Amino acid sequence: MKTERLDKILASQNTGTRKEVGAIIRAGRVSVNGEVARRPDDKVDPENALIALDGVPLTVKKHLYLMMNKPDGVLSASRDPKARTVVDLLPREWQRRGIFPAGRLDRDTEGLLILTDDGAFAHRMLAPRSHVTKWYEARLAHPVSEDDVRAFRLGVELNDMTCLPAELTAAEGDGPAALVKVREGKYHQVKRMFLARENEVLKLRRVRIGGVALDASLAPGEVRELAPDEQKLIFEDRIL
């Protein structure tokens, strides 16, 4: 059994700063297993204790795993003094300390983005050896050709690197469109791959990571928690 300070547990759930939480506890507004707690430094097992604030039970979670439909024009960052970030879009209850986007999407790229405060999970998801796949829908200036498909499958040559083999298929859309599957996420990679084929990405949207597809019910900027099975399927190449 691992215990932590009660004020630390509550602060980690975005109920206030450590100072604010300490005042809330001393005021008798917090109970642990049905008994009022008045000491911020009380040791509590966060996974097994029943903690309530103003009589409302708290679901204490060690980590958060969120799916966002990132909108165009927002930075994939935790904070930026000059621009709105994906963390700024989170509802208050999920703006907990340490939350960050696991990976990034370009400012003008939309779609599936995972946010978490679990560094180990994010590292595993982003590590090249994990080979987690990412799927993108691209609206293009020109239709894709069989030569393009072949070039993506062999690994597109860029000025500074040779991309890993990728899958490219033509898709239905408002004008020329394609679906691209990659196993790496270098800077502007999908856009650069098409430029190397003398094509241009007009709009880009990530629709799937591993075995998890973007929830079609999420409007741009909306977010929901990942289910436990989805957290595992991130590392599998099949759709839930």
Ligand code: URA
The other form holds:
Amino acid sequence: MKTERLDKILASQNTGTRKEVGAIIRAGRVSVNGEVARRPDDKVDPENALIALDGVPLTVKKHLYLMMNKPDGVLSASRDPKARTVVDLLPREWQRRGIFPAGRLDRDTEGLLILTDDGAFAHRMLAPRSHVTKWYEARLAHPVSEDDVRAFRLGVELNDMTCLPAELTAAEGDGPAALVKVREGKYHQVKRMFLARENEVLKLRRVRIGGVALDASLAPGEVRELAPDEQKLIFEDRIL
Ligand code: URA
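Provide the structure of the form predicted in complex with uracil (URA), given the form predicted alone shown above.
What follows is the whole complex; the chain from before opens it.
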């Protein structure tokens, strides 16, 4: 049986900061196995104890899965001595130990980013053999041609690799634009694919991973939890 401090368990479940949670416990609002708990440092087994807040049982979540609408200008990393990172943008109660971005977007790329403290989940999502599809909207210097579409479908040749087949669809925006679906995530991949076609990405935004689309209600920098069915849909192409 692995026990943890009650205030730490509650803080890890978005109930508040450690300090706020301490006050909630001392106010007698938390019960453990039906008994009112009074001490934030009580040791509790989070997997087996029945913890309730104001009489409502908590389902203690082992891991956190978040969707962020990453803004331009922020680093996809946990911490950085000089630059603002996506983890710095999280509300304090989600800045739990071990949270990290599952995959990287370039500093100037916006859109869907998953953050988690579940290493196995991130590994599965990022493993090349998982072939999870990532969808990007790109604003381009030049319009997409039929030859580009064919080249993406066959696998664009880069200096050091041949890309897996990707889907390219011309789109309309303020200027030339496209939707690109890739099944791998090499460094600067989408930008390099367009450069190889003598085009240039002016703006890149990830809009979907597997079956999970970026929540249109999230403003840049905003975050919400992934619903349990979304955690599974990441690995599928089906969309809800
Ligand atoms: N491809 C890129 O070039 N940049 C990103 O941020 C993501 C995919």
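All values reported here derive from a predicted model rather than from experimental measurement. Residue numbers count along the first chain shown, from 1. C-alpha atoms forming the largest set that superposes within 1.5 Å between two forms make up the rigid core.
**Q** Supposing the chain moves as two rigid blocks between these two forms, can residue 219 and residue 111 be said to share a block?
**A** Correct, same part.
**Q** Degrees only, no decimals: how far does the smaller rigid part twist against the larger one between these two forms?
**A** Rotation between the two rigid parts between these two forms amounts to 39 degrees.
**Q** If the core is used for the superposition, what shift in Å does the C-alpha of residue 16 show between these two forms?
**A** Taking the core as reference, the C-alpha of residue 16 is shifted 9.8 Å.
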